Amino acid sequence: MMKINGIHIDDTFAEAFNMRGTRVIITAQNLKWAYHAANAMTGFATSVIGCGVEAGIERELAPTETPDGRAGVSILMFAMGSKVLMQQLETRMGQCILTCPTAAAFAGIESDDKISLGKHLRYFGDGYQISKMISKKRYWRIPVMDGEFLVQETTGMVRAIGGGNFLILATSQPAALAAAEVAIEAMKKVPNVIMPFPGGVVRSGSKVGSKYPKMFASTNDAFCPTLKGAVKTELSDDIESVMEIVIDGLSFEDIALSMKVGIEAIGQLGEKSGVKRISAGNYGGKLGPHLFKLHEILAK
């Protein structure tokens, strides 16, 4: 049995899946406008179940870290396949970054696999766009009404992992959410990962399949407190709320570190916080090749 300050850690694992990922660096006149662009770019991108892509802001960037010397943010985007990622990136670039005052966009990751940032978006310039090669990288200057939109032609696409997760089981909804917020703040400091759901937390964890033929995912009834008397539950009588944190990352090690940091942050709160258990969501290891075993992660 493993416990951290009285909080029981289940001997189980999170099951995660292969994805394709990319990073984009967004800069602007100041952080306010960089965030406007990034927030629009990563909107409606919580789960591939319904959004096609999972995306989020990775971190802020100082002017010394960006290609054009302005403040910015980096975002990560993940999809189940290359074609979907390419399509989503191009659509969001055109609708969210091109349209945002003072914003510019640059490659955030190097890879032999390249996908378009401005390669096709340049045609919005209607023939007045100008290309520039700098250090063997092509950039496009597209005339827009506030001046020019500067965008790198491509960014890299890499193999990635989605679906790392852990569950917070607590005696009340406020206790579960407060613990989740503490975990998220700690996990935001880990590079190469995002927690794509609202505020980094999901209350509607799902299982594969449904009683309704057209639904391929439905509520994770084993962890729903109000169904304890109606289904084969995973919850004891004192558990009244469960929150899930889902992590996408560029590597197994990135996700494992993020999970460890988040769980340990909750552990520091102790059992008095109302958190009784930490568990994880999986499908018996049948659907995803990446198994994040909680005890192994925490023992490292």
The other form holds:
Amino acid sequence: MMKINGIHIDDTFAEAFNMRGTRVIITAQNLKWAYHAANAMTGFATSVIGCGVEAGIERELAPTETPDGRAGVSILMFAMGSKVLMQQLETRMGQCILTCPTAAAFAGIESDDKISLGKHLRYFGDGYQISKMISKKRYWRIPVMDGEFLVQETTGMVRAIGGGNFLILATSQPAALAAAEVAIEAMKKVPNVIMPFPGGVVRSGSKVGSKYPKMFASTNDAFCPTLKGAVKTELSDDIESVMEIVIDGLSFEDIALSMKVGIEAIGQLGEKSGVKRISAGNYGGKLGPHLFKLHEILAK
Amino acid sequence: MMALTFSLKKTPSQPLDCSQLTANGLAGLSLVQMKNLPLAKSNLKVADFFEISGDDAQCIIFTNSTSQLHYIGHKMTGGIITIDGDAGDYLGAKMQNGTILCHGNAGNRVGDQMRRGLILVDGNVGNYCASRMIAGTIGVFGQVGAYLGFAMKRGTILLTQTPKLHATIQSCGKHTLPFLALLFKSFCALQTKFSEIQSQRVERFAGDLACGGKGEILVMSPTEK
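Next, report the structure of the form predicted in complex with the partner chain; the form predicted on its own has already been given.
Entire complex below, previous chain first.
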């Protein structure tokens, strides 16, 4: 049995899937406008189920880290297949970055698989767009009303993993959420991962299937505290709220590290925080090819 | 690998056609073959005028160069050519890709019909610079002669002072262009007067309006932020 400061760690695992991922660097006149662009671009991108992609801001970039020497942020975006990723990236570039004052976009990852960043967006320039090859990379300059929109032609697409997760089981809703917030703050410092849900936290964990034939997924009743007496529950009497943190990342190691950092941050709070147990969501290990075993991750 | 260096032995009394002396023009040639290469349209050979050293044709250097050396970088498809001294006419004409750095002055028709690549001249250039240019980038730190950008289709010309322009090249006003940050950053690795430019503030001229007007002349204002 594993415990951290009195918090029980279940001997279970998170089950994750193969995805396609990309990184885009967004810069602007200042961080405020880089965030406006990035927040729009990663908005409504919590789950592939309804949004097509899962996206989030990976981290802030100092002017020395960006191609054009301005402040910026890096964005990670994941989808179940390359086609959806390409289509979503183009749509979001067009509606969120092209439109955002002073914003520019650059490739954030190298790969032989290239997907369009500004390749098709350039036609917005109606013939006035200008291509420039600089240091063997092609950029497009598109005249817009605030000046010129600068965008790199392509970015790289890589194999990635989505669906790493863990569950926080606590004695009250405020306690579960406070612990989740602490975990998210720590996990934001880990590179190559994003937590795509609102504030990084999801409260509606799901199970496969439903009593309604048209629904592929439905509420994870075994972890719903208000159903403790009505269903075959996973919760003990003292658990009143459960929060989940879902992680998408570029590699197994990145997600494993992020899970470890998050769980350990909650561990620091100890049992007195109201958190009693840490668990993980899976489908019996038969659906996803990647299994993140909590005990193994924490032992590393 | 050392840069392939063509060192001019004596000032030629007649113009020399150097169009063969590019990475693609010299590909696969031995040193002996290079030396025996005829300087086009004459009976003269490369060895009559140049001392050759080094072996890396992707990186060619002309030393003691004068304005009698014409067609340097003609139709080049890659690599870098550095000219320590002056260059003659048609520097980088019909260039397909690559980089030419000229530390002295260059003659007429710099970058004539150039398609892609970069030419940076630290000194002055003659008339018809960037004539019939298709695309690419030409920078001139010194002065330019008449008919700059005559019949240019696309491409960028970077200047440090406003030249006399013909009627089909028109000002689009002063602007701060974001792509210049990337362009100037790429110049940092090159040893040229352009390496120190920081300001993205330029006056933009569009032209040649008689040929679509998609080319541009950017006159930098190094003091403005």
